[in-house]
Amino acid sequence: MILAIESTCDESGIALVSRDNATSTRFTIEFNVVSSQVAKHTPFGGVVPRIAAREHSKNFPILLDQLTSFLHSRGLQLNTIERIAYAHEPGLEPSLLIGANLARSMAYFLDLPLQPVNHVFAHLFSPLIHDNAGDISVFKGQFPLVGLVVSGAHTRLYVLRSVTDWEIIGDTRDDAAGEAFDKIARMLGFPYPGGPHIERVAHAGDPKKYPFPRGLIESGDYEFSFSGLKTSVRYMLRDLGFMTEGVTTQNTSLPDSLKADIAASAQRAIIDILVTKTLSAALEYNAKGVIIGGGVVANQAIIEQFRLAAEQMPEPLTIYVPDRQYATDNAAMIGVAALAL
């Protein structure tokens, strides 16, 4: 049994996640947890570190409580707990704190060994979880397989030519792609986060309506830059005269026709850029399959268009993708990580 812990950005969460024996590949999602923040961080129009660090010692207690009636329902004790992991990079460094001092202290209090786990690397885990359960052996025989993991601070390509022998290829040079989502719903008049909104509005509007720019689509690297789309838009709405330099003005009157074929057109660049750059490096490495993880995929558009570019493949190619609440930042994805690692 593992105790995982997550904490590295707005997402508070706890998880427990077993195996028959020590050389079982199944596993078994006990226990998993998850306490948002979303709501205190929405008047700022993004998280705030000192704020996600407040609430992350408040929410954590009361999980710890939840997890604990949770083992006495079982007639289970926290001894039963072998070890402990947790996310401890990258991240909000005061977020981050919280969740490492936590781990900390239970395994000292507990003896038992602690494991630190990347969190984006975490991600490229979730396909593994469905039903609250899985095997750990899936990807095994289908190695090498390209990762992406795509979220509001990283759109990050990975190489694995096995779980524990991978390279980062790729990495943003600016904004990720889900800031980049969060940025242009901000100046659509959404609230944060955007992501949603713009999945929401786009099924309305036309995805070719405006040709905003597929920043280093052209590059020969695994490099993202969104920064450019960001900006395109903005100065669009300021054209329009919905914008002034650096202040939205005028959202709330936006037409919704353009507000949705505003946002079908970014969402279709920033898929186009997603899928462009992974399916060459899927080519170029031979890839067997593409593992795809991250709170932006619960963004089923993008889905749609991985599958779809994956058909017209030359060779046969698998996509992974995690189930919708796996894809958001869990601790179940962590203890799951630190099972196979």
Ligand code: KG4
Contents of the next structure:
Amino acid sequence: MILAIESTCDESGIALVSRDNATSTRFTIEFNVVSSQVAKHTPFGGVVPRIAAREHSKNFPILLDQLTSFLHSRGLQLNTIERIAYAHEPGLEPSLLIGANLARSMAYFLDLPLQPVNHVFAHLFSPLIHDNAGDISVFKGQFPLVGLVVSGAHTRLYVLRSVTDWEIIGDTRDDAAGEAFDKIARMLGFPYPGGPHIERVAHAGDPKKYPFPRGLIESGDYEFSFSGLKTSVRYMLRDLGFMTEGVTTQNTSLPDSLKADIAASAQRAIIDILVTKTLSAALEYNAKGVIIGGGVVANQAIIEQFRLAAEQMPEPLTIYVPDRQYATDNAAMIGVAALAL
Ligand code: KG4
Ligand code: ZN
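Would you generate the structure of this protein in the form predicted in complex with this ligand, following the form predicted alone above?
All chains and molecules follow, beginning with the one already shown.
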């Protein structure tokens, strides 16, 4: 059993991932708790690192109590844990320190090995978890794979020749895709995090209404850019008289139909960029499958467009997608990545 800890941003998470024996590839998520601090950050329009660290310090003791109760309920002792995995980078420094110190202290007192795991890379393992179980050998025989992680802080494209032989082929030059969702949502008057609000109102909008720019879509490489899209939405709102000096002044009076059309058009622009770049990489690298992960993949329109585009590919292409529960930050994916690596 691996104990996994996640604390890179504003979610505190603890998970227990087990397998039948040391050589088994099948795993079970025995326990997975996530404590979100999102309400604490909403008034500030984004995550405040100092508040995040303070909330982690308050939340982890509660999660540890839940872990202890779980172990007791199963008649298990802490010594059933074989190692401790934790997300050690990248993230907000104050948040990372809380998780790292917890992991180090537990490893010290329980005399267990520590396994640091890269948080962004770990998102690629969340699609292996379905109904709280999975098999780390699912990717086997599928390499090379292309992996896309889209979160509030990252938009990163990987090529994996195996789980340990991989390279980053593209990153964002400015905003991350999640950041673009959050900033555009804010201009439309929605609270942080804005991604889910954009997805919700986009259902009633026309994705073709506003031809927002698709940054770097024809750049011929795998770099991403979303800041032009954000600026374009800002100028549009300004020109319509809803924004002065870069601040949305009347967003509450924005008509719902306008909000819906902007949300749908901006969402489509983000999806077009993500799908085009990722599937071009799949073609270039002869990938048999594409893994998509990260909080933004909680968005069903993204999954739909990936699946539709995959059907147009010359060769069959499997799209690996996380369940919504495991798309956003959690410790289970850290534990599964730790098992696989
Ligand atoms: O992976 P994650 O939980 O945290 C980071 O590692 O950043 O991702 C959070 C991001 C936020 O920007 C949030 O707005 C976005 O994921 N997000 C969404 C949706 N749900 C969360 N973006 C678009 N549509 C959604 N349904
Ligand atoms: Zn994340």
